[in-house]
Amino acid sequence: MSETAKENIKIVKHATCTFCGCVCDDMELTVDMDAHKITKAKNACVLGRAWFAEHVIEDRPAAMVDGKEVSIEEAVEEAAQTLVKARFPITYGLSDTTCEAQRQAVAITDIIHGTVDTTTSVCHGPSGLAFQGVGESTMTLGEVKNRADFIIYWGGNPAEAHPRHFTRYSVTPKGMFTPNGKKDRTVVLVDVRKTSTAPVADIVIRVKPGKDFELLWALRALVKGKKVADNIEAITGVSMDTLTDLVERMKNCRYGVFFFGMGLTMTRGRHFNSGALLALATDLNEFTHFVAKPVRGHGNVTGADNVVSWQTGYPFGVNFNLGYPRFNPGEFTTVDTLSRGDADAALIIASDPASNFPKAAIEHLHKIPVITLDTKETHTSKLAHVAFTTATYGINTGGTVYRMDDVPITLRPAFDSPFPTDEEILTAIRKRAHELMLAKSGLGAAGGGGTQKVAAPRKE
């Protein structure tokens, strides 16, 4: 990491943004040092801007047991306490910290028996079980950037969701291949209605609504050389004039991307309409080179599905309750299990559930103890047993977070927080966990003394 300091303020070149799954990592920040805020953030787009800009070091308590401050080792303690007691407690969340720290989650997750989820399952979960049916051509966005001059967004909005990825990786760089930019590119855009990155693409596809599938398979058959239902038109809303266009271009250009988004996922089909998109693009490497993305939300959810699959084979909602992971969507996601009332124990981690689950899920949470790990206040934080605030990944602590092409990023923070990180609270209570659950099971002791200790918090 390059820095300078100078009269307090301190210049972090090749910082990176960790709040979308760009993760773009050539960010130089300008840090006051003093206010301890970052003043500028050179290269990021609009929401990289106000990630860095709107962060400050937030005036409150670094445990809270029942809404009371503790020390942190007691808040540790009762952590340990309520996950080991407790005979169907999960872990979620996941998406917004270090691969460092998901790894400890997913420990903690094994040693108590529990059931780790990631905010997967309420996004791209549907495109997980699809790589797993049809797996999946890919490539490195690095590779798009140099290579592609096709490409095809479908069921996203990245002008609004992901600002850079046109001006980084997709749509307007001079790769190696494409050094002419976006004149050396055709960009396609599928959706259901007009959005804000309608204005970049050369092409625009109105499909009908719930109609993804129909409109994807139909493609599969030109592709192919199959016959089309004549009235395929009215089913999906798109002209055969259209599909055998698209069809010829996808067939003739030299490297074509397929980016999809949760218009996919999030509709009538859900994993058949990722299996679909992933399968046309494997039906399309006999005439040409064609690969297949999701785009990614959060900061470190691609991160989270690498380290679950990792630790335990599966991307997200594994069940340990037999001693081995097991996956099954719909039993053991987090929605699922709160909806209908299993879990007993919460751990909560970079996660805000209680704002955005569905009401039964919500009113169980208010039920059961929940222990929550983040870097501020939140709906969750609120009604949580146990509450940690911890520092903010990429901006007060390194780690390591991954890309939404599965490309590691290292993070280079910019400046210190009072606050410990989510990989030292989480690691404090595996250890701990560990220790009562030798003791429950007559392997070991958990006498007195043993709490594990964590770095206090810094008083500036």
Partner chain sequence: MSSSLRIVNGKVHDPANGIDGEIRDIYISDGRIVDASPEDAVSIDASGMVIMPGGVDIHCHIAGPKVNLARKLQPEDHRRDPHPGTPYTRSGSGGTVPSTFATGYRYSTLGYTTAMEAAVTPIGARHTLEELHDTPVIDKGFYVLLGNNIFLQNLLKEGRRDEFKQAVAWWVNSTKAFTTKLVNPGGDEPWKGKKNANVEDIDEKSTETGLSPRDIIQAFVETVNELGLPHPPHIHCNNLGHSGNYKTTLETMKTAGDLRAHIAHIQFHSYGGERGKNPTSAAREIIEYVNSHPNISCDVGQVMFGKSTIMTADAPLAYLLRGFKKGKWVNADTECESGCGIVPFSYQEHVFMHTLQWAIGLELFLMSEDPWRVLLSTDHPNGGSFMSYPKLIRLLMDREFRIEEMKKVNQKALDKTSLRDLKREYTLNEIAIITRAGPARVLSLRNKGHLGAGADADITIYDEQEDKEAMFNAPRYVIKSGKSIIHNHEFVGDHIGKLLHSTPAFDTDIEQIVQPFFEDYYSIEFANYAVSDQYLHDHEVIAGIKTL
The other form holds:
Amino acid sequence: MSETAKENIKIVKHATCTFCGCVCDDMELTVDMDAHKITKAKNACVLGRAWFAEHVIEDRPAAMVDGKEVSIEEAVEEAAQTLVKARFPITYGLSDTTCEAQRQAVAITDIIHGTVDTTTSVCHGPSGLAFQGVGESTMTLGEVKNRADFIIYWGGNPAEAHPRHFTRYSVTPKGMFTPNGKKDRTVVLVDVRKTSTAPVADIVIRVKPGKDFELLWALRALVKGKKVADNIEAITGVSMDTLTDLVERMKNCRYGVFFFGMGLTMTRGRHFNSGALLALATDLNEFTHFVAKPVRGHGNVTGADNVVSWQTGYPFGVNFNLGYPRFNPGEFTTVDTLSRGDADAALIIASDPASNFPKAAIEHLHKIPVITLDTKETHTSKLAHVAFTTATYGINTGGTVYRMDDVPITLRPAFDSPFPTDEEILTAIRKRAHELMLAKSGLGAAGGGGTQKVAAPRKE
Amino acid sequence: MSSSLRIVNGKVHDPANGIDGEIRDIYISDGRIVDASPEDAVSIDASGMVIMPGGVDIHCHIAGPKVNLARKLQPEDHRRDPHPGTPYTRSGSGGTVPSTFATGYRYSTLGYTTAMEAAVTPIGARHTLEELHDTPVIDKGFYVLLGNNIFLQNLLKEGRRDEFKQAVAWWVNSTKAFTTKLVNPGGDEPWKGKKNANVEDIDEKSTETGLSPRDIIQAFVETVNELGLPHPPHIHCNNLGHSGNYKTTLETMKTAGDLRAHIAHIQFHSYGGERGKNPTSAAREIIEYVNSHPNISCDVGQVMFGKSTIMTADAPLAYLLRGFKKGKWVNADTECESGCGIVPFSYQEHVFMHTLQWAIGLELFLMSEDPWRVLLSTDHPNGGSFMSYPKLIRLLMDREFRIEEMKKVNQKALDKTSLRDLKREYTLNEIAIITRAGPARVLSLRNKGHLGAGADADITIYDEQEDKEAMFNAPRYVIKSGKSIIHNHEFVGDHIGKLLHSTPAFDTDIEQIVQPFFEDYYSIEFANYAVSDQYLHDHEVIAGIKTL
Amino acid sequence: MSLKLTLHTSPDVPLEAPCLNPDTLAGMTADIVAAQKVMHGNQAASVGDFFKVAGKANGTLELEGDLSRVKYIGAGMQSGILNVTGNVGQHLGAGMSGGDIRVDGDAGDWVAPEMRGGRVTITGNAGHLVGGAPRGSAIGMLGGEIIIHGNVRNETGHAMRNGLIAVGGTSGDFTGVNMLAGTIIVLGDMGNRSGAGMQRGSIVSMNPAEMLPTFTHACVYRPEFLRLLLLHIRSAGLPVNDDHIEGAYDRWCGDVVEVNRGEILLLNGA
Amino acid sequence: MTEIMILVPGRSSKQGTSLNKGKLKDEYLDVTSRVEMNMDDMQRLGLENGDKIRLSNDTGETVVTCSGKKATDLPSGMLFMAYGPPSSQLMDSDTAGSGMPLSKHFSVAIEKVT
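Next up, the form predicted together with its partner chain. The previous block was the form predicted on its own.
Now the full complex is given, and it begins with the chain already shown.
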């Protein structure tokens, strides 16, 4: 590890920012080891600077049951008992923690025959469904830097959500076959409003709200040389001339890329919007090389997809009630299991559904025992039966995260936290839950002696 | 379970030690096979049973980025084949691309205890290691894809052969790989950079690098032999699946001269005819070359009828196959390193080409003169799932069964092969060679594939049965590293298994040469690229062999 | 007397009860029926924990109560009659190949996914993906008919390859999406994007509908097959009137993105 | 005065930076309870920057503060706000068999809070 100690200042080079799915791994962090603060994050964007700068050691108990401070061991015991007792326990969140913690969370869910889902279901879950329908031509981000001469951003606003996307991966970098950077590329933006991404684009296409599918579908027809309705402009807000021009540019580029955002997945049409875009990218491979990539949000949401997939075969929305994984979005996804009132306990890791979910889902969360692991107090931790405060991944803990293009990166923590890691807490819950399940099936003993040891928080 | 075991009264097939069905006792202590019975040993009575070393799969696709994409892609395939957990084992899902846990447990239910993932991008090594950690029971390793690596090709173009060698060794170390893998060498650049073109001839020079596939193959064969890796370059030749490709395959093998080389899934590379028409069998031409060249080893890549998943670093091939059905298709480009294609597929008896492929695989097995070098694989899941190995074994051991199966297939395709004339039946000992002893030897796994003292106690005990498919489908006991995993057909324990990798020596100065290229053309930090030891769970470094 | 199960205890969490079909329970006495296994969330339970069982199996099964939390009722059914008084949960009649299901009430999502034959009638509303395909699969309903008196939601007949779905009320978005063949009739309004990606088959509506730009108007005509189908669903109790039967229809062809052999028929002048 | 408009919740960098401070902190609560509106629409409705408006639909309602955007940036009839607890109040829980509730482009009635 490339760190140099200088009195109480530590420099951590090649550190990774896990705030958004860009997962930039070129941070140079200046750490004040006495104050437990990152005083400077060189190379970070506005979001990354806030991510590092605002990270302080919270003055909170490491574990609470019903709002009262307890030992971690007691909280682990209560969490395990609660989960094992439940008939329809759900595990949710996981996009802001390490793969190592995610592996434990899926293991717990498997053992207790629960349901595991990640924030993917309310992010690019629909793109995951689209992927299962049509497949995907895709790439790692370095290919865009090296080869892409034509880039379309569709329904996403990286200027606000992924500020370094343009400079680090897609628009301005000079690559192997794009030696002049931006000059070698044409950038198109398709969105319903003029976002702050617009200044980057050579061509801005404004689509009528809710008409992305129609526009993509028309492009598919045109790419295949078929006719589309004359009133296409009335339908989509985009003229036939603009469409024809776009089609010609797409077919004639050397290496074309779609980046798409939640303007497709969260709007009417959902997975069919993403599917239309993925199918268009596939169609274009008849003419040239064309790829597409959802622009993912949270730092390790892509890792969550990968871990859940390799352990269960399915990317999210996985139920183990019958002792093996089953997949059905709409049935086993969290918004549904909560708002329908199915779940009778919830294990929520690094996520705040009580703030972001539809009203009906939030109301049900108030009715069931909830276990939370989070670095800070949230709307969800406030209503939790068992609440753990954990160390922040990438700042206090090592481990693995996956960038939005499935590239895994190892974290380099800056300073220690007095709080345990998500992985430690989840491992302890997993072991205890396993003991309790064995006891339930008459195969092992579960007694007071089974409580797992976790390092107690180090108080300053 | 005791750490000491004594297996008595079983018929032992241990071809590496010249034992062919003798009744012998096997003793196990601390995970190894030992000469004398330990005092506290628990006995297993193997009367009426056949004892073999645990199976070794030399070529399969079970972990890593492309495998996980193929998993995510096919919920419909998992759905009909759930893998329930037990109090001791995790659950999972099956189908042609099982989840990691199901993969490990299912290999062990066939008596396999080692499997090698055959194609991993360097940048995907970390991901692969995480998955392998979650692949239980078996020991495992992977081959790293270097045949389309742009940096390495630049070195070759500039004639910097020593640096090339250092860089290959650096990459194997940095990824914790077992050996190097070439897939359609030289084919990625036209695919990604020239509107989905491909290289068609082994001597076709790239306009960018001036290199032909042959130049790349030759450099890797020489370099990997010089480095003395435990396994030679594992080569997926150009023109996979195209009629007339046997010439490319022969030229690839000739390029190796008398140096060690392994040709992967050679069945897919043994087609006669001309490009795009009149496919026929060229199994004889291929197997005669292999038979007469002891430096060459291969695995067959048998096609089995039914559902499969094409997943390959050979992206143009997957695109070609996608064209037949217009179903879902995945293409995934990896910066500076590789391509990848995935297509759900199904081999059907009535289809001419599929029968031809099935028959050519069997021809290769049945005409092979050295089972130590012509090894069993289905290129899982490309030719079919590893779960079809027992049926394949029966096809090889039981001519009556083969004749029955031949009645179901496309007869016109069968006419293009000599399968009807091949009367050979594999013996149990030969099966033990092509599934255990042979792959272990080709991989230089000195402690595997045999039952002599010092070997890893990876042991499978089958009930001896007339129906060899039934026999190989359900071993009564499976012991991994001395631990009982399956006992009387039931899981009684779990085991993580270890990672097998190699660590060829290299000059660290090469990092200074790789780094500037890396900083220009990769999208992650050079310092974050090499995989650290934290990703090695239990592991073992496999020593290389010096042949030069 | 047929076999009758009356819900006495509502499940706290979803109850999976694929055994609730006349084939599985055929020949069983009430005691044996009550002992049949169901899954209450992740815990095994028996039919008797939730239902009062009366009568004797004779090919007809009657269910009564609010079963909106009970999944997989009639799944895999091959023959016989299943009558439900009350609402049912998800996956009603999943993969059924024969027999007759009638629900006097509403049904949850996934009514008769991958249905191969038989008939399902719902007098109330149904949810999303009626007669659909599971995620990742390219083929949904293969045969049989689904009659829904009320409304349905999105993706009705998703990837269906054969059979009939008739809806008395309205349908949601993507009616007949990716359909391969078969017929869907919606007497009320359809949501948007009907027939997206369809290859063959017919989607019929009595009301104007928003057409995708990849469909083209072909002609106005009176399709003979439609009269027969409309008479058939009228006899099943759907509110088909004489104007529907005698009227002319606008025929739209699509989806041009696929093979362009599907059609959407909209009642002319509606 | 009530009028129906299309609400587009989305990410903003301010929302992103403020959530690092904490979701229960004033800054985050402030950022997520502001809505952007086309200036011409505001003028027509007699609204000024900083005015409180009530957004409501069949699912629920919330009160937010409005601020003006040029017509070239935000079309008439469209509202933009950062995701957060207020926008959740308006979100229906039906996911149409996808897991995803419609989180953008929902119709809301606007009403000035006096």
